[in-house]
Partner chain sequence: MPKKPLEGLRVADFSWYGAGPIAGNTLSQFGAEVIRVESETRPDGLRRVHPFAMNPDGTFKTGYNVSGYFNNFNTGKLSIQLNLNVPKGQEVAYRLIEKCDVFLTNFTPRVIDKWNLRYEQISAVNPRIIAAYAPMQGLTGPHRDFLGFGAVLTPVTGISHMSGFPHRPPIGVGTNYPDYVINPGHTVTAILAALRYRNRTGKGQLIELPQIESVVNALGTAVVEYLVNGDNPGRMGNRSLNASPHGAFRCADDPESVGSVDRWVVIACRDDREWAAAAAALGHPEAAADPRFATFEARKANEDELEALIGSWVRDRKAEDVAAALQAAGVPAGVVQNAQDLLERDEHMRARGYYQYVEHPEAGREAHDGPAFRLSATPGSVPGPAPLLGEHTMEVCERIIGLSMDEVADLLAEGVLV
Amino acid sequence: MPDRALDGVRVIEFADETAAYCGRLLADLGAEVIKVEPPGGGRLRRARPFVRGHEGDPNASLAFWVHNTSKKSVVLDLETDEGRSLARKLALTADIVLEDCPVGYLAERGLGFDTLHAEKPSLVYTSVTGFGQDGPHAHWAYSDIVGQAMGGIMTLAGEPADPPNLIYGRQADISASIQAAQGTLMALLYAEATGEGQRVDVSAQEALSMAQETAMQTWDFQKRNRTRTGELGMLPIPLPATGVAKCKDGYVSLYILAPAGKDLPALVDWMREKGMQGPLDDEPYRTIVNQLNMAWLTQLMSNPAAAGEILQHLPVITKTILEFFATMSAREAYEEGQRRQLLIGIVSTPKDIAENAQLRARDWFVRIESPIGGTVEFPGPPYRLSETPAVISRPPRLGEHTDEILASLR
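For the form predicted alone, what structure does this chain take on its own?
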């Protein structure tokens, strides 16, 4: 029995920013992922931040590390006959070719799907681009910010008064990579069963569609564009115990009106124990607190006259609750609130995550060798397989495996 789910699977990767995370997901599951890099390395090798004191070192980019664990690195110059010839030989040893080059780039160098598939029919060939392999935009320029804009999530992000917001991180690239990994594994399963490989064509614009949730359906059925709602959400009024609350040393996120936890009276019980319930035991606040949840509010909003009578009292309730959370640390608010089954989460900084008791108890963090020496602690895999767990090993140094891999081709 193999130790890992993808032991024995070989992937040749011609990928940089858009599909590198797909390769990492396969590599951490045990596939031998050989990353073909240009002389000097790709853009991620030069992306900030770097390990302190190693600025500019292509082996010390943290952006490269996080997308390229567990891989091997081979440097080949695809602009030379020798480089293209070696890349072709290498690709034909693979079960999977993964690439995120501009449409047609690899085909022009004898490394396209049609050419390689004709020589190896079982090959799975995954292409990850901004807009897919065909259509009027297939050759248009792409980067993550273009993907977020064209994928429809930028217009939904941020406060209504602000311009559309870019979501932190390369969310278009990450979404495309995750979808590419799923498609690749399905195609590999089919190839192993039938001997027939195929192309997996992933468009970042299409991969982001689920992140819009019901925005497209709102247009389809109501011909109405969903717009940014910011912190307020779908109800365009500030609600008590809903949203971000400032604590003494940070923030917590509250969603106590939602149905998944205890209701607002449980929070007021906690406040009362601390002598901070303020006017909430008095009318009209007592009656409102005892009824206030999302279902009641939704029903209330259908009656504008009744809603107006209630909504005028919500700011006092909100102010009293925010004053309560301002007296404690974020961790105290989170841990005691969760003990009481209230929907509260710390707005976690990286330091908070590094110190998170749940993640520590589950041994989520792993210690791996650093490409520049020593060891580093690294976030663990996004899933756990009980029999064939993912194992994260260090990202490769630029060209570290070139001699070893190319020697095997001769």
Given for the second form:
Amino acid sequence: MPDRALDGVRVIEFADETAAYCGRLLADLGAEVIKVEPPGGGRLRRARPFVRGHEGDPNASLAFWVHNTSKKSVVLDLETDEGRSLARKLALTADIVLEDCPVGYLAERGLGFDTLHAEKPSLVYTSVTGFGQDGPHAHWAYSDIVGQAMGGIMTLAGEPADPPNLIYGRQADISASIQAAQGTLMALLYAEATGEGQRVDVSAQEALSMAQETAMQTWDFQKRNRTRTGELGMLPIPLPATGVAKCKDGYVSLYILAPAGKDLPALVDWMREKGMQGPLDDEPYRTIVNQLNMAWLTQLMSNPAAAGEILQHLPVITKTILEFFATMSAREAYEEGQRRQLLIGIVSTPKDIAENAQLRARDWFVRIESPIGGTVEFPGPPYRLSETPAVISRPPRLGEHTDEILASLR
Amino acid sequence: MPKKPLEGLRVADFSWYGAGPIAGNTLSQFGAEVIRVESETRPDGLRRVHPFAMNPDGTFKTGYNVSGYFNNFNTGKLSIQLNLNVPKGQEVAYRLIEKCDVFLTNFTPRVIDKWNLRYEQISAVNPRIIAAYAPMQGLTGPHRDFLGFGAVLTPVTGISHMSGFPHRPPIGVGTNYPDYVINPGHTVTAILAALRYRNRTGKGQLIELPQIESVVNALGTAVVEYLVNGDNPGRMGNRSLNASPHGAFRCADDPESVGSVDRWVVIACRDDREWAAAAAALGHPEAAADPRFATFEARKANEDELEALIGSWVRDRKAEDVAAALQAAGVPAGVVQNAQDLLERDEHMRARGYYQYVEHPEAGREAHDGPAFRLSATPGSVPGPAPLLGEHTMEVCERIIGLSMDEVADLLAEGVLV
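Having seen the form predicted alone, could you now give me the structure of the form predicted in complex with the partner chain?
What follows is the entire complex, opening with the chain shown before.
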């Protein structure tokens, strides 16, 4: 076993959907994370999708797995005196308490920040909820989609003709957990230096509101709301070589007018090599292709009328480019395009990610035990630390460590 | 003024655009001294893009210092101009890194090689350095020099395929989504873990955060469904495998919402109790007992009808009223808010004081995202405006790096500090 960054840190977790990924990040980095679960387990234990053939098995929810690797599980019933008393004893053995219960729930059971911190001043107590610990919505019911809506990111996603789009993957919960991990570690470092613990308060709404990109500043400076614009994003009008292109077997996304890569002429060079430049070497297209770059785009964003004469010619350029991408596979478009320093992203399906040449070449996927037997392949950690690598081990079975942990409290 | 938890920590921020600078911004908000290394020969692209601050006459301000996009992610940092394409610039970089605890970059390995900023080079200068590299694809491998930013990662990591409505092409999510929380947040998490290790052992280390690995890790169950079950799932709009109804429903327009008059409420009913409460709160308790909708399985089987029905209930009502009625009944619900709502109309955001305002010497008074987590004893805050390009070149050279005024004058004359 390598050295672990969070070696010797004990976390007692009263978390289900919103803070579990925070606990997972700490656990994979080496903290001992003991998850206190209600009898039968929480919502995530019952969440689809399950391992095929094991629907409903609390140890077979893939949604539970991805947020709960490397932890231990203790079942305690906080609705009983005995459960509360054991939970309290256990919490006082912790360096960190991590929770995502409704505001006040743990305090009503003798497990609130004030009580525990009074008894153990070095304790870091992290609360992760939809709207934080105070304010008029502190007690509002929360689920991931509510965080994505109230935090402002849904309003930016989707086609104007459709409802605003949810981003896949519990992104409000994930964002809240990632913010909580940072706050928790800062508070831990401070507690280790000074002996002083504190409360870390995370609101899922606030946690992802920075992901509004420029919408907040656009309102602040210009009193204009950014709205959902389909694939245009920040672009004021559709432009060639931006947006989704259909290939023979899938899609790529093009961002060739964005900064950091090569501009349109490099794409036309590639098209010419395949004899597919169409009319783009002829006027007026040739001049326009040379003109469409970031500087022009910035000018356009200040003054959309600046596009002027060019606008009427753009559809031909776009059509020629889309015809070019339609002749190749998505992977060829992505890999060869990137080799030419063109900003192109392949639209990966989950299978494509599992087979991604870069991830495979770097041995990113890991093999872990399955909580229901055998082993499975699993995504690796988000970062690689040379001296203290994150190590992913399997999620716990419901109550797997109850006897062991409770025996240690006696 | 309470102490900030990262006081005394010094960060050499060699990053640009979103994911890197935001990691530095978080460290800055919590007390670290963050030195942003820039060059006028290749300024951060965000300095040159909208939204720009405006003049009183309604025209846009111009120059490198008035982009709200850049300014929001670089609060309280120091800015030094340094040309890393010349050997003397690289020498100054080493002398800066020697005085820092953390090194941060999100350039591709190709550029890192060119600037001689590889880990073995900078750790030779400062063995205690915690060096965080966050390139798109990692430091090695066949795609290591692939270019991009958040909007390219969105398709590459599966977000585009998995988000949005299935009858639409995979258009993405409208923003450079992973740049803002997932990648900078994972980066800071790793830096803080490495700091703890250094506190205990004195040893620095290399942190590699390939943005593709960071994002796929945070992307729900999709890849695990393939690895474990062999399924290759796709997007399902706003629906959920675990709740029904689950989606956004159009309410009455709000003419006061500038340029964004359509208003939507989201509703998530995770069990029959929440569904019954929602139906009652919306004035249609009978719908809960309707056999088409009485159980979760029935609601999933009749979801088109269910959504049309709820849509008809709320279409002429004010979104805020619908959300409040549902919340009063304990049902997760909320308005799909825009920036105007978040900055000005959301009483909860205002009560918690999330946004913080600072005066910027060129842009004027600006709103900033405040800290996204609150520490009761050692709170963070927006420490000050973003630096003007090169604003602190002299200060960093003299006070931090320890160069003499003569040395600085020579470097300026030789075009190194540009």
